[in-house]
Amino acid sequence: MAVSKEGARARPVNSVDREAFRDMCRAFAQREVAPRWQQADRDRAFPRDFYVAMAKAGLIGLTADESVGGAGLGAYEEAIAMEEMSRINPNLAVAMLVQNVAGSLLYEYGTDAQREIARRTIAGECLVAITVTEPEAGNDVQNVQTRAVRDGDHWVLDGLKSFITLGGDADVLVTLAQTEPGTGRRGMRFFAVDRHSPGVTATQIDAYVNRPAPTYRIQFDQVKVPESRRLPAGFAEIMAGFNRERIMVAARWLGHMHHALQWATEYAQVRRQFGRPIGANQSIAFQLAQCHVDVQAARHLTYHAAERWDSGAPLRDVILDVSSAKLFATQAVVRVTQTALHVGGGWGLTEELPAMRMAMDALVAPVTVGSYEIQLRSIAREMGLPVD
């Protein structure tokens, strides 16, 4: 939702029935994500098909506007479909999160053209990535070092970013870059770079997680992109947008933990040594029940959260909110996919069992969207602390 310069934003416009909404999105879960996720973790490479069937579910562009195709919902809608996506895996459902954030900033804050781009999007018919990250700005996103130059009715960018999301599936990367050197935030613009222009090359990243929906190196050198291209977002819009996906990334890891959970528990009332099932012992059963706390913990400040967003009050007012939501499911995914693994034993090293996977999956929660650090200094600050 776009953001005044008062620090407000809009509230939804439309409303569901949240529980036939969910109803829904765990339908579509069970139809779409699970029988095309372990291909895709396999072959390391996103299947296209799949954010067709997103969007024909009408969960791309939950929160934008009517005019572009979208529902007109909120936050909380968001957090459902993700959760729900991300019971059955966490790296799928990403691709929903990248196209609704960048697909934001091209919706709410784009000339005509760029919102034609955004129904595009939301039609299935353009997939976009968010090209922000670089490999010495990461969570300093002020320190972006990729440069945009004005030559005529074009920009030339140079630059290296890393870790994108799906950047070398993307049609159109909607990148962040520096126009007035020197400036810091004032001197930061987007552009939706179209990624078969010359001077693009993306490279796969070999990583042990997020295969489904891969990360990319993405190289600008000489890049010509059009000036009707260039968004007036800046940096207002940009944190706006990092703090509307904190909230999906905390719903992802909810989802995430919710399943090694309900899996964890199942296989401690089957799995028997000495006699009697593992989960008869209180070393176990006690692990379990703190993980059940977790993810009732999780739930609670993620929708909280949500609910914050959605009710339209200044962002100032809801990042305190925001903040500790993700925080809490980062640090929680962790610790209860790791007791999951736990309770696999031996087996739980295998391929045979899921636990594993759900444990690698999970490391990647904690340096996405802001690291525990940044959140940690965003909480402080909002209580008063003169944290620098």
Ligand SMILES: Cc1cc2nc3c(=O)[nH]c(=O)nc-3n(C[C@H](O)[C@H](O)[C@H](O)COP(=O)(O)OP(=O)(O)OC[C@H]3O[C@@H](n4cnc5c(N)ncnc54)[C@H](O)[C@@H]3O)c2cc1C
The other form holds:
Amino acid sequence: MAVSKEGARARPVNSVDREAFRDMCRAFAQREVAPRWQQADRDRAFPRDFYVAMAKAGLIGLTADESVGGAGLGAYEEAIAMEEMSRINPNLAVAMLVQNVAGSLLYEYGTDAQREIARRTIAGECLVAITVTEPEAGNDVQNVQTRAVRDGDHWVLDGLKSFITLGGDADVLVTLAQTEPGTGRRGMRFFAVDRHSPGVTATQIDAYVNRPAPTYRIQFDQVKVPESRRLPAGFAEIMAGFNRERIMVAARWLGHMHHALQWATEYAQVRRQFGRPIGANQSIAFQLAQCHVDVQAARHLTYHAAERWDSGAPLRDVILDVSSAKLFATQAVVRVTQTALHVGGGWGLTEELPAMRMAMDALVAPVTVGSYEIQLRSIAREMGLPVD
Ligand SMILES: Cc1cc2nc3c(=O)[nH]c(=O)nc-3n(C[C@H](O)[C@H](O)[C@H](O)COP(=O)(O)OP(=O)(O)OC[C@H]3O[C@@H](n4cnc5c(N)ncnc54)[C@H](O)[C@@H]3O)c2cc1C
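Form predicted in complex with this ligand, following the form predicted alone:
Entire complex below, previous chain first.
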């Protein structure tokens, strides 16, 4: 089956009243994210019932077509859902992002049997994880060493993956492996691997971030995967998927920085020192005003990138917008949460206020799905600079 990297960019076929959709997402976040995230953060454990709740609310597969139970909407609506959930907590929200990105490899490019996995993911019956990164292949995805060797009607996978969000919770690991060593990106394929297959071991990584949706090392030791589980998608499709993911990442951190700014603004109004609110000092008020501009700029860049994505314009024409949004939002969220932490003073460093948790959560923003440097390289290339 021939696949195109433009496939992941099919135009949305449906539209919604975006304000009503935003209200629905906001109500969902209040109802389902707010009561769960703190316990999940303490337990470092993903609440599976949250995934089921998202699926029931129609938030999984927003961009998938209706034949697999999706909503046929665009990246714009996906960004709205992501932003609204992240305004309560960015880490439970990431579960939606993972389902939609891994799911899209199945429903955009998969065979009928693989699309059935996507249908179950969208229905809340099959949690999936994106299984790409390795200890020696972080930003350098082309260096993936996990090997898949053909043996009759199945493949045998060996390798070690790292930082796989929900890797130990997922039913299916959408895994990138090298099928033709020595051919670089051309010899890479995805496999939809049952996590419960013999030879698959998941070990949680003790990270300071993403605690409600933990990351795992996944060891593949002589894991047998049927040929029917090999996806037609290859390297070009991963890159297309990563670009859509970057819009979602920007929306995630937009929601988080908005929340941090709201908190810091309210705190600056009620916290009194020297007989007046700390926000009466220009030095504090101006920092918060600067944060407001960060939030507004991140909002415009994020939704502009989503609109460009949904326009169906060739991928090369939207990369500049996507990378700019991702870069700016992931830089801005660090600035805004650091300001919120500073406004919190000594109390900001305690568990009695949310400032430290918000600042810690934001630290992962520049790292995943292409770091600052990777976005800058991509922007510089699109500007025509001869950067390698
Ligand atoms: C919380 C979390 C969740 C994650 N979830 C997933 C997931 O679900 N699935 C998955 O597959 N992966 C996941 N990842 C992996 C994530 O995408 C990688 O951590 C990321 O790609 C960075 O890889 P690395 O940590 O090996 O850093 P490295 O690639 O080693 O980078 C280290 C530093 O070097 C810089 N650098 C690297 N190359 C260059 C260059 N060419 N030019 C200039 N600077 C460079 C980077 O910008 C960075 O600052 C997750 C990571 C985290 C932390």
